[in-house]
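Only one chain is given next, in structure tokens, and it is the form predicted on its own.
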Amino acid sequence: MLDALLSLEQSALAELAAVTGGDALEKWRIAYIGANGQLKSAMAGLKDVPKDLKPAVGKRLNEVKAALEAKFEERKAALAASGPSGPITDITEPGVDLGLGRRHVLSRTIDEITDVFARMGFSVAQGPELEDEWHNFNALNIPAGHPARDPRDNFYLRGAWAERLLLRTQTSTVQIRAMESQKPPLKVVATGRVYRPDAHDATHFSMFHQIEGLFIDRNVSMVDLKTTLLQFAKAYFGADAEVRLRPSFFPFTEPSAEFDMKMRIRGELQWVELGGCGMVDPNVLNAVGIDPEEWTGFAFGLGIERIAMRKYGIADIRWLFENDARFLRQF
């Protein structure tokens, strides 16, 4: 029994010496130390020693069984600190593509928009999505009992009868708080969400975007607004854009038009909608203290959805608002 456990010990440790990484250092620990190793079934074999020779025994395979624990640790401790086992991995090698995010379509198509006005001399303004009857309405030129105030075309808020809030119906909204806030001469674009309780289909939605341009100065003319959005058309839509203005109505503009665009549909060039416009209502002026003999102005709004649509060739308005990654990755 003596000479087995020399030998054990003398193969154990010749063994553990040739081991170079962690794999090979846990099979030598499961084959010699572990639960089921050799050292555990020579121990096991200590009650066939002679009665007169199993102190003897005993004392050495204690002995053996501390010297192969303190070698193994000695050699994990060595392999540590040599370094990671294994294949090495190469930091210069390019690492693997996860692909970048984007910005939404609509979000880079008003971040486009609103670059190119920003050319043109105008600032960015800010309102609230949810308006009271001043802004949305009354400072709009658009009186008590007026069809546009009906609760079946607009989002009023449920138990704010008496304050009369809603949804902003367009961010005509901004130009009133744009006024208010400051003097004259002011040249701003607002664009932001608007919301009207319209049937969804492909070409409409409950929620959409605009961005409203207004101008207020000395002497501005509808010759002013139309090279404005002309020169827009050919930024943003290029050089060869066409459009042209015709005549509509609005309560906040006069005289008012309708904006539209020469755009390819189906491989047919078509006039195509963007949006209205118009000068400044004197009404309007008034209603936010500017005098409308001494300062003219104009005011255009745009569909921002409508703008994208065109541009892209999207035929369903829906489609922007689904969040389908294999739609949006396509812009």
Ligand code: DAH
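Just so we're on the same page, rigid core means the largest C-alpha set that superposes within 1.5 Å between forms. Residue numbers count along the first chain shown, from 1. Since this is a predicted model, take the numbers as computed values, not measurements. First, how it differs from the form predicted together with this ligand.
- Relative to the superposed core, R60 undergoes a C-alpha shift of no less than 2 Å between these two forms.
- Relative to the superposed rigid core, the position of the CA of G37 differs between these two forms by 2 Å or more.
- Annotation for E322: C-alpha shift under 2 angstroms between these two forms, rigid core superposed.
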Second form
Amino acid sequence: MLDALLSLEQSALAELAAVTGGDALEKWRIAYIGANGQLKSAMAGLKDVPKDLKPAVGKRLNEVKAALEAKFEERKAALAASGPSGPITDITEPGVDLGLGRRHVLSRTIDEITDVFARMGFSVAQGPELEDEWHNFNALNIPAGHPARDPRDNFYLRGAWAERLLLRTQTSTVQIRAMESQKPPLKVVATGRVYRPDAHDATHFSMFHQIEGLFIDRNVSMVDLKTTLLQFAKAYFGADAEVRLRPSFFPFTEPSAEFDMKMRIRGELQWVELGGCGMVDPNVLNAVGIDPEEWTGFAFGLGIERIAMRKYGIADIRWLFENDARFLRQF
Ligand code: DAH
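Please show me the structure of the same protein in the form predicted together with this ligand, now that we have looked at it in the form predicted on its own.
The complete assembly is shown below, putting the previous chain first.
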């Protein structure tokens, strides 16, 4: 019995020394000195010890118990001192001023222009940045072999998917997603990032943002498109904003136009191109199962950086993505 007590004490102390955390410590306590622990069963065994040995074994039991309990408290205190609470913090000391953060000027522009369109009755739609060719091309009347699909003008992903994937080059993808998931009439805008392998300069970046608009209803005309864009321009840039539509071409609209706005730049009134627009091509409506005999619509896609640069007088698109707090704090 005395031998058994000795080995109990030794293994308990060895295990205790190896304990490194609160959970392990509690496990150790339960195993050795808890109400159903090994020490308790050893004590229960005292009744079977021959009478003449009882005093010696009893004394030893008490010694082991006292030793294990004392070591346990010691270990507990040591773990607490090195634990996460660490050194005492003086909570009365004045804090460090971290400065107030603010939203990025682009996020602000996105919110502001989304708000303008929301007031005109557009709801907000979304789509993924990683797209399939159907949404970025086919459904938008850009068939296989079209030059817009050239690998040099797109970020295709390598991989073994059933369909080739790419980073979307235009938010027009969301037109398709909106028409696939909702029945006309529908009136949505979508904002988000688009990607093109362009060389960076003052007006080009390989990632930028667009706002896409889509209105599908009965008897929608070019007049509705022009009125919508004029209202947007006046609401966002001021009552003296003038707009014009210049004939252009996009595969997904017929007719198509470039949307220009007259703005004062360094004192001089100039026409500035903000994006493309047009009447949704019947092929696009057919691709999403909307009858072009019954429904018509317009669409537009504007560059958000361009809008922000005009609104806030920013001369270089690259400044928007350098994350220089001295620049960003101005807005
Ligand atoms: N997706 C075109 C681009 O990125 C812009 C555009 C043109 C969007 C005409 C439209 C549209 O919705 O109708 O160059």
